[in-house]
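Given next, in structure tokens, is a single chain: the form predicted on its own.
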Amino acid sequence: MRLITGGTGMVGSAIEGDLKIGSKDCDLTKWTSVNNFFEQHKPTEVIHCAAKVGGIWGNMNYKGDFFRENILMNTHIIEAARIHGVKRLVAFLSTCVFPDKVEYPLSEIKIHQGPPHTSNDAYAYAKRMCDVQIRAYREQYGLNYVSVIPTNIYGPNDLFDLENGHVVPSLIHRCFLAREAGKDLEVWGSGTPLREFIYSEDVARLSEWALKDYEEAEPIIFSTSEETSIKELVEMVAELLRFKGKLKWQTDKPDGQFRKPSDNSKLKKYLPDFKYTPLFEGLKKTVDWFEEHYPEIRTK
């Protein structure tokens, strides 16, 4: 029986699994509520997806929120894992708990070098707190649980909120809007940023690796490697919404961190002949994905 946490959310949709949850069918915030799920249902494996993230306004001002649910979270999931007898469990951090000051690139044994970037450092610590906890149960309790560290995930079925949202679904939302009402479109930043993009269904194929076939101890990053700009990326999905007005870069709000480059090195050792879905690709499934759906797309 294969668990799913967050199975209602983007990359938790596209990874199969016997069972699928999200908020409405378990808070995981409550211990009571997530060991009697587990008590009722027996998972033998889980990929916990679940969390609660945004884009940089949600994280810089809701950071007691963010780091209490997700820490939360992570330790109730992990914890009726072990109780309940769980063999397999994945549990997803991301880049954002690498340290603000670090050598570029990113790579795995980089996590806990220094303090995170204050944009988001509430939900980085609850995230390390995740590689810690599992770290500590293989130690003691002898588990084989692992942690992946996915780059910026998009793709159909994202959240798609205007203020507390990731950047790609955030852009998609307010762009088709700024195009509905035939208004140019505002962007936070000078657009200068580069972030590493990955489609969901290609961090699907890879959780379910992980599952499978990754048993060491450190964390393993979920990467293509390549960088893009937060300009270029605006400017593609201009592209695809059939976008025609300006495009009004609002340099006096924050950029956040201007580039976090990983390094892919380990898994590509695992999967040398992984093929990923390239970003224009994955942005134009998705934006013909959000079309298709709207208005009943998730935005809170």
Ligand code: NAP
Contents of the next structure:
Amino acid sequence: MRLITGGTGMVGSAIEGDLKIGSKDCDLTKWTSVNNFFEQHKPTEVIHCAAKVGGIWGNMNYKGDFFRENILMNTHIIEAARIHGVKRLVAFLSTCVFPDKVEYPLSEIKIHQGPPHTSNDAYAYAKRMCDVQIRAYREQYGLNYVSVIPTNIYGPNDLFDLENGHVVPSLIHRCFLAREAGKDLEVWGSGTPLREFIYSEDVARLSEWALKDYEEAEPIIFSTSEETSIKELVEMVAELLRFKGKLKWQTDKPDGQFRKPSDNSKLKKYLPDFKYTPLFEGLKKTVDWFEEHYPEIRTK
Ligand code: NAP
Ligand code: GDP
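Alt. form predicted together with the ligand, vs. the form predicted on its own above:
Now the complete complex, all chains and molecules, led by this one.
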């Protein structure tokens, strides 16, 4: 019986599972609900995707919520899994966990080597503690639980909030609205920062692999290790949405970290032939999904 937490979210909805739950099915910040849920459904394996997730704006403006909700969800899920005899568990971290000042590329051993970037430190510390909890439970209870670190994920069923979404979903939504209204497209920052984007269905396939075959105490990075500038990303989104207007760079909005290149050599060692969805192709699928489902999209 495979339980997917965050099953109503972008990544969770792309993963195969017997039980896929969202916050309405079980509020993971409440211990009694989580404990009762495990008691009733008795999952044997868990992919824990649920989290309070947001882009740079949400992370900067709701630090208390991001810290509290994430630390509670992770603590509860891992503890309930232990008590109720779950054999395998995969928990999601994020590249935000890495120190701000660190030698690039980011690799699995560098997580705790300095404070995270201030723009998302509350979320990052809560996620770092998930790594600490998993290692502690492996040592004390001999549990074969693992964690994974994907880079910037995008895909169908993302959170398309204009303010609190990640860059891909926010831009798709804003570009769509600008096209419909015949207006300019407002883009945050300078366009120079670099990010590594990965398609949600690739992350889903990789996490299903990790559940079966990844057994190390150290997390594993899920990344294409290909950097794209925000400017290049905007150009692709504009092309896919047939946007003909002008771009307006809002340089008063934050750029965040300039880049966070990651080292995917560990994953490559395990899966040398893994085929990633090329960015333009993944963006096309995401834009098509958005246009097909609008206005029935997640924004909150
Ligand atoms: P998402 O689309 O925002 O989905 C979040 C999921 O968490 C939803 O199913 C939501 O349920 C659930 N959730 C939130 N609060 C909850 C609560 N109190 N109780 C129960 N469920 C709750 O997230 P995602 O983008 O798929 O991210 C999946 C995982 O990957 C997260 O752990 C995230 O930290 C990690 N990650 C994401 C990215 C990225 O770029 N998106 C990058 C690296 C790592 P409802 O919708 O039903 O409320
Ligand atoms: P990050 O990778 O954790 O920093 O998160 P994001 O997915 O929010 O990416 C942030 C980068 O995209 C920053 O350089 C922003 O300046 C840039 N960006 C441009 N437009 C937007 C937007 O509409 N929303 C977000 N979240 N970021 C944007």
